[in-house]
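What follows is a single chain, given as structure tokens, in the form predicted alone.
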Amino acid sequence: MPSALRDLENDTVQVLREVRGRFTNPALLWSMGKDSTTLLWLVRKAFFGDVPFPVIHIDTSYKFRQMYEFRDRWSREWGLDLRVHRNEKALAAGMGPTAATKLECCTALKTNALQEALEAGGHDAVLLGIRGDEHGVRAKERVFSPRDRSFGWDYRNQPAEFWDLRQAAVDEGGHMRVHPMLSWREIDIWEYVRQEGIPVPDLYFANDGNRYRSIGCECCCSPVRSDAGTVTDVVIEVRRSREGERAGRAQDKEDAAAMEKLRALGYM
């Protein structure tokens, strides 16, 4: 394995046995993505074979058919303790992509049920797969970042984390973000995926001359063309490309700002 990616793959596993250390119910977010996916491949090696923690999906419900048989496949390969939460209260009242704006969509069927999902499993910690290069805002945040009881992201008073020394301190009632991937870039995730055969949903592979390079909701992913059949075309086209990996995410385009208002509320 080249040194670049060990660097990255021991300074994760470090995070990640920090994180068991330091809280009593951590739980890990799936979306299925290839970051997420990459995570919960490292939290294997990190222990072993064994996932320690609790795999949280939130289904908005409009994800792409693919995510959800990549889900229900490598959970029961993978032995997870999988818990799968949705706002049925927010989908009952006809939210949905067309009944309402992106940001107030993101913000019902993704934040408020990672909320709910948190609240009810009693986590005082949650990893996620979040990349700094994917967003300027996302670039704000810390490996440990608090939120407090309602949710809530004060970017502008951050704890410090000079020489990797992180704060775990949360306000009662509040949780910790935890980040262990904040510092890979796209490509370092599809060189890792190359390196170990990490599998990640055919989504990501060009299909009649189109592949996604980000994946989430089917109503709000475009497509970009792409020739890109196998992990190593993806790679190489990642090398060269000069668009924004979530060019084709639908709430990034709704308001320039939508990323750091969804973030300022609790958004994964």
Contents of the next structure:
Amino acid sequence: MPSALRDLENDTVQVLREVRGRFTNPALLWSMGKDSTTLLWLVRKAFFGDVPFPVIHIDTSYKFRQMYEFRDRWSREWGLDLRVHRNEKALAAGMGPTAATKLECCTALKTNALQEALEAGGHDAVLLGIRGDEHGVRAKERVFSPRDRSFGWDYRNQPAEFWDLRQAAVDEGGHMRVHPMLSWREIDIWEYVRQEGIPVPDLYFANDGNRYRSIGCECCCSPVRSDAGTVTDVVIEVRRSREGERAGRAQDKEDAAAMEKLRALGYM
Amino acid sequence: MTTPVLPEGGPTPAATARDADTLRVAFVGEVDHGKSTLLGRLLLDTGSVTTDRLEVPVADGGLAFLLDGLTEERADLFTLDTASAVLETGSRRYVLIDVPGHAELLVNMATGASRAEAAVIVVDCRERAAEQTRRHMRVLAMMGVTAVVCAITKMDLADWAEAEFHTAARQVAALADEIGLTLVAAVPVSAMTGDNVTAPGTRLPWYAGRPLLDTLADLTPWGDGGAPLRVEAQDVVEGRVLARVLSGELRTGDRLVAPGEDARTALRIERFGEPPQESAATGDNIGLVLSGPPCAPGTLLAPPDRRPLRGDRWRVRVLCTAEDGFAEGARCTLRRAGADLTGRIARVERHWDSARRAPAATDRGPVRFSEVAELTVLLDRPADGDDVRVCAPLGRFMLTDGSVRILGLGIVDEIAGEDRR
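Given the form predicted alone above, produce the structure of the same protein in the form predicted in complex with its partner chain.
In what comes next, the whole complex appears, and the chain from above leads the way.
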């Protein structure tokens, strides 16, 4: 294995094992995208095939059909304790990408649904596959990022992390966001996916000259022009690309500071 | 041509703790000397960031925004918290780490710097190194970072004057000497124009050395050169110990001993989905099948002939990052690889401003924010450990008050006292 990927793998596995030791009821957030699927794969590596945490899917109901199929297939194969959460109340009231701004829609269907999911499960920690190179705001995150009862991210007063030593305490009613993939880049994920043979949804591969580089809700993702039909093609394309990965994501475009506003409210 | 301030070439490469092709480099120095801008220039000119990340033109300060991602950082033009980005060149991967320069943001600076194996000292050619540069250099030295490069910035604002460069570079060289850092090179640059950052500058004809990026190749991680084998048991899954090699190399057949237990043999070294391995290196997280019963999480395993020291009286050095400091007598926890060690601060030996030299006199008064303190910690129970010179991953700790308050980061200088082995 190339040593840089081995380093990343080692660091992530160490965080995952630490989480199991330090928290009583952690959960993993799985969106079926390449990053959280890689995280799930690393959990299986860390615990020798076992996934010792419940796996939560925050379902907006607007995801691609292929993502639901992918979820159901691999959740069965890997024997996951899968828990799907939707903000049914907001959906019943008509919330959707055309009914409100992207910020309002993401907040209702993702952030608020996550809040409900964590309360329902009583989780003191939640593992997420976010990466620092995705966005300037995510680059400011800690590996262990405490959230208070109101779900807010106090980015002005983040706790110290020295070397690989971290404080695992959270306030009463709060929870820890754990980010074991912060140091990975998009290209690292693809090289690791190729090397390990990690399954990812077909949406990432070219179909009629288009592929998705980042996937989420169908209505808010645009494909990029591409002929990359295999993982190796994607590795080559991402290595050459000067375009941003999230260029096709609508919620980032509405407002330059959208990600920061979303994260301040507790968005993943 | 003038005589270069510094000799060419760097320190002798040490055995590296991690693979030599990844190097983590922190950019440190005063507020507004241009750390974030220089980092942005390095990333932009090497094609390490996608075009959409340059949201504001270079002329309007957009380079710094590549790493200063928060609205507040952009509005007030300062770095609030640490961030990093990756740059690849040839066979090397650099993780470039930006840190804030403000004195009150020491927690964020130390968080970023503790991830680094080497550093670039960023100094404005007109203003020279001051309080924070000295502090950052001393913090780096305490953390074990020894190899540094100095970037003398904003040469465009000094009309590319050679004399300004040499004066600033000489000052940093003297400081590095005093603090015990190895200064590998000093390079005049302008992040705004890009001169001498990734390619030779046209406006610095008097400079005969290499551009900044090339000098980073001479920086080497300090490595674990000869550190003894130390293995941390993290968990147990179906009779297999989930373990991390903190230092040294583990081979199948090695004998390992835990405090108060009989020696076991490492029968198999495993990774899920991969063939069994003969050995594991520093940093590897593995599955370990041992003869005899598995050991409890947090157990520290070591070879019988090179065991850690054991004692309850630990001499440590701490950088205080708590705003209201701490004092002698306080309860404390040393969060360290493998386990949390509880005890109390039995004695403050002396303490001093981290930007200054250690004083000779004893001073048992309260330790304040951003000071370095030498302490004697009396643990509740004797524990195994190594001093930081023997085994860095085991000789480092985060000091807390036992609950949520983080008091600082520390290193172990000496382990003595009661040994009830």
